[in-house]
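Only one chain comes next, encoded as structure tokens, the form predicted alone.
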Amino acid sequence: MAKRIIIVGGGTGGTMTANILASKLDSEIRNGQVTITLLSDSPVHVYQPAFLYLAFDRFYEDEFTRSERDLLRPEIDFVVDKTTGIDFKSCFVQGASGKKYQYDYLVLSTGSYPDPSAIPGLEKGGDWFYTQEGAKKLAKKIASFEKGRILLSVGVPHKCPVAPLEVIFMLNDYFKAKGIRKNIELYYTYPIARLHALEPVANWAVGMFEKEGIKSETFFNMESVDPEKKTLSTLEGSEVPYDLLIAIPPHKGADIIVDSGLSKSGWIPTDKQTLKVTGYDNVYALGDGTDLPISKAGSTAHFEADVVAENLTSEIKSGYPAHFYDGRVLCFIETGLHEGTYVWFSYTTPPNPAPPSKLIHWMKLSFNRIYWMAARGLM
């Protein structure tokens, strides 16, 4: 009987894993020894890092969406069916359609999602760029903003950890280009005692902030927003006025993770090296939905997809997994509209931001355009 691999989630991690697996198990699939099914609740694949650029009208919706079916190798069975339940003992996934999908191996790539409702008043009083609609709404406000304080506040946990820094640097350049930067106060806040969770990145950002006249405050945790007064109150007891509030809402894991009893927190308990779900030898997890002590970012899912695909291939071909994830992450960081830097790090290697340059900026813009090759497992 064929070994059945079910992948839940049609984002970066799920799509890459499916395509890499199909390539590595080509002969087994053709011989009827393996089947791969990817389940997603949408027929459309969205390149979410584009939302940052959408907020500045530098990306358009038809440029960051593709048909998920078109991204997948033809031998992969793609099914649009929202996962409503997972039975880990009986090894099946329940779809909203009522259909049960039996598996021998399961891959969870269920992602994380911004939850503005976690902060009272934020949905009405704030803006964000972590969703397509949110970025479109914010773009109009940025384009018409002429004077006052832009307050940027960060909730935790959240994916794409460098994005708050990127947006404040891009705002700085944007208003410089319009000739109105002197009329605008950029006020960046962060919930711990430094400007970023990664200390080398935080230390690097201090110099950038001083150079560009960006104000900041740390130990700043959102408690509530008053949309009428245009103030943000913090757990630390302060009340800060704003003219435009750009928030990074705290994120949560997929509801199915809680509903299936896998985790009360919504984050998937995952072995940091093998990427197996704790307690289940035939279930893997990757991407933003895990509880791993590493950044929730697209490149994280990219590197993890390689490991999950290699381990599943080893299990099917050799009977045991033989590969390990080292926590590798590579993040490009926009330091304005025309320059960028990057950080590379892992579980054991700290990041060291490179000097910003136009070349690195163009490298990031280039990857934004060739992402679709990566999603297809071609790079």
Contents of the next structure:
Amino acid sequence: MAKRIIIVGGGTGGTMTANILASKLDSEIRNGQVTITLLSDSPVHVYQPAFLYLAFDRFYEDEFTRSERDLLRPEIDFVVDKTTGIDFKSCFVQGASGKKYQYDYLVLSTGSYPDPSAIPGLEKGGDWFYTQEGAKKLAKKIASFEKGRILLSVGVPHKCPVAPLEVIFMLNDYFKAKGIRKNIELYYTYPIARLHALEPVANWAVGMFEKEGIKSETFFNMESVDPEKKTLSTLEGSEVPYDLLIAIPPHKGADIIVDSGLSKSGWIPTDKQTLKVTGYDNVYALGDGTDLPISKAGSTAHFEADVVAENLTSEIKSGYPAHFYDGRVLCFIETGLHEGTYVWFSYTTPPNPAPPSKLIHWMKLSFNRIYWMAARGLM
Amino acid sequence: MGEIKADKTIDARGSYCPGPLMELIKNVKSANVGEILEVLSSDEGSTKDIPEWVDKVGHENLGTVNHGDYSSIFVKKVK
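Other form of same protein, the form predicted together with its partner chain, not the form predicted alone:
Okay, now the whole complex, with that chain kicking things off.
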């Protein structure tokens, strides 16, 4: 009987894993020894990093969405069916359709989701660009904002950890280009004692903030928002008034992770090297949904997809996993509308950002367009 | 210092981003009042910035144990 691989999640991690696997197990699939099924609750694949640009009307829906079926190799069985349960003992995934999907190997790439409801008042009093609808709504507000304070606040945990800095630099350039920067106070805040989690990035940002007149407050963790008074209060006792609040809501894992009894926190307990789910030898996890202490970012899922696909391949071909994730992450950082930099790091190698340049900005813009090749497992 | 028994251990060794303090902030939220969290960190800065944040928000610092190439920082959620 064929070995059945079920992948849950049609985002970056699930799609890349499916395509890389289909390539590596080509002969086994042709011989009927392996099947690959990808389950997603949506027929559409969304390139989420585009939301940052959508907030500035620099990326549009027809550019950042594709048919998931079209991104997957034809030998992958793609099913639109929301996962409503997972039985790890009997090895099946329960779909909302009523269908059960038996597996020999399971891959969880179930993602993370902004949860503004976690902060009282935030849904009414704040805006965010971490969802498609949120970014579209925010774009209108940015386009009509003429005067006052824009407060940027950051919830924990959140995906795309460089986005808070990127959006503040893009706002700075946007209002400079519009000729009204002098009427606008940009007020950046961050949960820990510096401007960014990555120390070299934080140190570099200090100089940029001084040069560009961006105000900041650290040790700033949202406790509640008063939408009537337009103030944000923090766990640390600060209260800051705002005219426009751009928040990065704290994120949560997929509901199915809690509902299936896998974890109470919503994050998938995952081995940091093998990417196996703790306690289950035939289940792997990758992407934003893991509990690994690393960045929730597309590049993380990209590097992890290689490891998961390689390990499943070696399990099927050799009988054991033989590949290990080294914690590798690579993030482009927009330092405005015209320049950018990047960092890469791993469990053992600290980041060292390159000087910002137009070339790196163009590389990021290029990657935004060639992402579809990466999703297809071609790069 | 005497041995402290943690209710949860957060292994943030090798975490450059989001880093040990952000991992603690995430876990404090879901912890119950009275629980003790232990953060394992290989970042020397954690022994300073974690206690500083814990003081600022009013939780309790229970101490730090140096293991050579990493530290254990113990925090009690008190509210």
